[in-house]
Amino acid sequence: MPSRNATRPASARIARKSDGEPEVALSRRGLERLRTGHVWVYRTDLRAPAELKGGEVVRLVDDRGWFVGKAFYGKQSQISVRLLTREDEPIDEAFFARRLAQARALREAAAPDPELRHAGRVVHGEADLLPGLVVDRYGDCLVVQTLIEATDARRELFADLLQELWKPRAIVERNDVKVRAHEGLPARKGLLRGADPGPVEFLEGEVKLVADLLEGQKTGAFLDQAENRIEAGRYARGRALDCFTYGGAFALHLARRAETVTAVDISERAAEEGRRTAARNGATNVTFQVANAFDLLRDQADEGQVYDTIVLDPPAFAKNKASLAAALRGYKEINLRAFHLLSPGGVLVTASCSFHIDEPAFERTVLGAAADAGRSVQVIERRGAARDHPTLLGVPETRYLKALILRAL
């Protein structure tokens, strides 16, 4: 919905225009983009003006001149416009302060539990209508990425306003990330503020883990699982199998009730890091191996093998459109040999990371696998990202993780 100012007459629009912003024009298309809930309008559906480099603050306006919003505007990337606010404000030092301290009582309110506080996601980009920068925190540091031409100018802007709201210990830099070859901005990591901070540890539950901010995965770690790793931990009972392991943060939180875990994972860099966290927590119920998990699965599937407990959490299949019937072919198939091994009365956690496979699609792919496996199967629980990941109504990118719990009968 457009800005109560967008009736003002076009007198009261000009006036306005003594703030320095250049103007943006969205077509028809691009304008009811933007009232349907959505942040993004895309280069196809604007008219900008030439003189523009990437990375400015833009006022967007209608084919009559009136006042829609304002917004980052992005010369590289075919995303354009990413909505900063639909009211008439300055986008200024004060205004992105008040949105990383409306960032911040959003977690302080939405993660109550002990167990959930010793890291997550405090900056969820365009979900905390701050578009283009992810900020985690691992303990008493914070890890950015400014992931867009605008953010990416105003870098220092955000460190200083962080360093000021959250007064943490280091704050590091992964923008080493290929989605910043969309804007045209380099692959860049390291310190912004403080030391090197070296090996992180927090706890996920009572789960001991270690981020290793620098070199770690994503900022260091999988925060968008934790609370599905923390449920899953909750269920999980018997021999238990996790696939896709990497650092192991599932197969631990399932050794705490499970009699025995396998974990698997392709990289065997990621299961000595799983076997360095599993001593650390004192559990010696898991064993890591180092297969592909999809032979794996084929494998013990063909040898009659049985899990009470099964994780399924692999990295996004489906990386573009191109790959949406690949990728539809991969979850089937490994969630049809998950469902030879499930016990009656076992319980799989299946997950997508991939954005390209909605919820819809997702359940039916895994109702595909159960059927072909002849399996009856209970959902227990949908499940999408932890709530530090918040999602923006309209915006179906900021949904991306689907998780189910089930039981198979």
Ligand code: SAH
Contents of the next structure:
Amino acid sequence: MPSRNATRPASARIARKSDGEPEVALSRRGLERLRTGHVWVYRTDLRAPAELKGGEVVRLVDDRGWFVGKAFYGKQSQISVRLLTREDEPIDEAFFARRLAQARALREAAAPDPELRHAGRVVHGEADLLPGLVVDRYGDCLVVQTLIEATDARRELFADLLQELWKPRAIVERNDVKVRAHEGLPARKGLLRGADPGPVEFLEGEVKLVADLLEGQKTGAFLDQAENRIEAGRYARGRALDCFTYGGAFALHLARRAETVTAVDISERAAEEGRRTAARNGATNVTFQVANAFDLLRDQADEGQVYDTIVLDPPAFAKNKASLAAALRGYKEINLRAFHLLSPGGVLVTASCSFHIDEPAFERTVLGAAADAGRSVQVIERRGAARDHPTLLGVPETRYLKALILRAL
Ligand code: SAH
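Moving from the form predicted on its own to the form predicted together with S-adenosyl-L-homocysteine:
The complete assembly is shown below, putting the previous chain first.
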């Protein structure tokens, strides 16, 4: 049947012997998902041999046994299959070494001057075609998250490969994250290579930041906002407010141009960290305040306070689909207060990292807030996560961070 074969990828036409991997047959819907660019297939869209334990590399086939790709298989998660390749190639150490080198090549292309890049994401999971693997770099240290059964089972291999490629002083494991529970994996943190690096100082643009790789939030810092923080710093002026400041990263960028900055977080520990970071930078115009940002925004709006620059970088309000409506109300409320507080010509940097809320929904919410506040608002920039957090076309889940830079008239 040459005509039918001709529509198949080369790898499928050549009847290559499989590398002994178990076969998983995809349903039509599963195939369609992969065909349209996604890399996940749900349990309901495939047939897998019962003896699979989870964490294996499997060979994906269609209902006639044609090769479709190779993937990590998960037994616990509803996402059973995460695509590794659409080619019929061996999935071995050399394969993963190539993927890590490709990931590194993107970072070098996006920020060619290593002096300007002291920290950043070096592997962004699915978006680097390394599903379930996240690696961040802080100076000469790496922090690793193995978020699914397959990457968790291979963490020693990844540690070896990363050690070889990046020659870090230490590799820290930050597997103390909730998503691992969906994979039946325990929370865990500690050292994979080297000794406890202690707090690691790094430069973000002109600002000195510090990450506690073992105890800080995420892998030590919110690296996805790095470029947005530098950009926000360019617009800062007058009286500035940074809500949900964590360790003060936005606040310190604002402080370089603004007269005064108020930085707000509900966590006392975050505020203390922020004060230390401000001192390190010699920034005397930043005040850290421990408060619930919702209350503070409402009270200050009621008092008629005015700011020229405001940053809203809250945690993900929508943790799942069920909390979507409440999350949208939350985003609307903080943005509404911010529009009440902004001076004419004032700039608002507003972000959402909930992947259940896509860009149009976020923009509609912010627009609703502007309308309720009676403000006309210009969009200066529509932004996402930093370039070292690429998104994968066809996988909307990788575009979780949205940021708008707005000017209220
Ligand atoms: N803007 C930070 C990251 C913010 S993470 C950066 O660029 O590094 C979200 C922060 O919001 C956390 O530090 C958390 O403690 C804080 N937070 C959560 N709920 C809050 C609330 N209701 N009011 C103020 N801060 C809150």
